[in-house]
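In structure tokens, one chain follows: the form predicted alone.
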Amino acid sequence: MNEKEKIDSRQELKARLEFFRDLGVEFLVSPRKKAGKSQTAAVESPLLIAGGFSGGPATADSEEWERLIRKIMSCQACPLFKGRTQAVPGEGNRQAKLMFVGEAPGRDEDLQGRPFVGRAGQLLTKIIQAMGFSRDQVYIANVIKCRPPENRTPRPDEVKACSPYLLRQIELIKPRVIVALGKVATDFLLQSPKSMSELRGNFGEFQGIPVMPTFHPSYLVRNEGNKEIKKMVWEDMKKVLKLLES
């Protein structure tokens, strides 16, 4: 590596634990090999200290996961397929124990074909990150698999149309957690009559599986200079990562 990779990568990291300081990650910090007098030392999630993380209970064999992305991609069930670039299936660990669900995909995802790659997205990949996974490890979907116009709210006829796609997914993923990213993701998985701000950071239930909801990673974008939101989403994640290392 020379003087500039190591400068930029400083600079990455630097950025990063700013970002996570932001989040309000309690890091914790284990001794390693002592050199000379002094002990090194290395910063470690919550998660990776408590055990790491490993796939969940096995799911359907991949050709039938291959048939259900085919449906989604060629799907003519809503009005919304004729502005779409492509379909945005979904992506991520097949066996994951814990899964992300949004609202819709925007333009950058249209355009990409990939969940959450836009700034919202970059955003939850750190959140992910912080809290010890990688992309990989996890599995990342939205309720709605076309993009909306200019990215407005799906409408009710959508979110009918739209939502077996992903409720199979659930049924194939059957994750442990699923944590619910803005009111469009909860109002489908909890279907409660309260508000966002009062359903956010408390557990519900949809078919058994827990269901955190939180604020959409759009939202923190936003207000990005509000670090008090970002810290209530990191306490929201705080009580997955609880829920799963229990």
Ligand code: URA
The other form holds:
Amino acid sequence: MNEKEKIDSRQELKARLEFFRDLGVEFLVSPRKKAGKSQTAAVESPLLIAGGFSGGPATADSEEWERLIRKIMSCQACPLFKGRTQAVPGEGNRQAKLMFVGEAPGRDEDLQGRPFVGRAGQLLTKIIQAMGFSRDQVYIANVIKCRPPENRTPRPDEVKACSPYLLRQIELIKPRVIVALGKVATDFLLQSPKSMSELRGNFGEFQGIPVMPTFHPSYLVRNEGNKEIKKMVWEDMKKVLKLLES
Ligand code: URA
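Pass me the form predicted in complex with uracil as well; I've looked at the form predicted alone already.
Below is the whole assembly, all chains and molecules, this chain first.
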């Protein structure tokens, strides 16, 4: 590492520690060795799919995943396909114990074909790291696989058209716990008339899987100076960690 790289990496570490302090993290968890039921990570980047990457030896599940991803990539079930650069199926460990579900791809995600890679995504990555995981140890997906115009909230008919994909992903992954990021994911998974503020921090259930609703990382980005919101999210994540460790 040259001098400049050393300074960059020190600055990066400092920024990360400051963020953890804002979250209210009292301790740092060393990276977890066993986050998934196995360590096979599969990144569903369309490029990797095109390159034949299947995340491990071919099994009935991996063939099913391939079919599912291809369906998502060519889906025309709702008008959102017309505006997409590419669909964003999701990525991570297909045997993850922990799954994050967001709303829909934004501009960066639409361009890269990967979930949560913009500003909100960078924040989500830090939260995942603060929990002691890396992105490829968990699974990250959205309710909606194509970017809505101007990042507007997805419409109920779009959610309905897209829902079989997320449902199948959850069935295949069988996570021990799901974190629902924001209102769209929470409404989809918990079907509760209550507000986000009422629901967050308390486990609900989706088909027998505990679901922790928490604020969407974009909400944290929009309220950057508000440490209380970050702390609330971290409190929610601590409950998730406790459940995973039980
Ligand atoms: N917001 C989401 O809900 N999902 C993404 O993938 C990116 C931003």
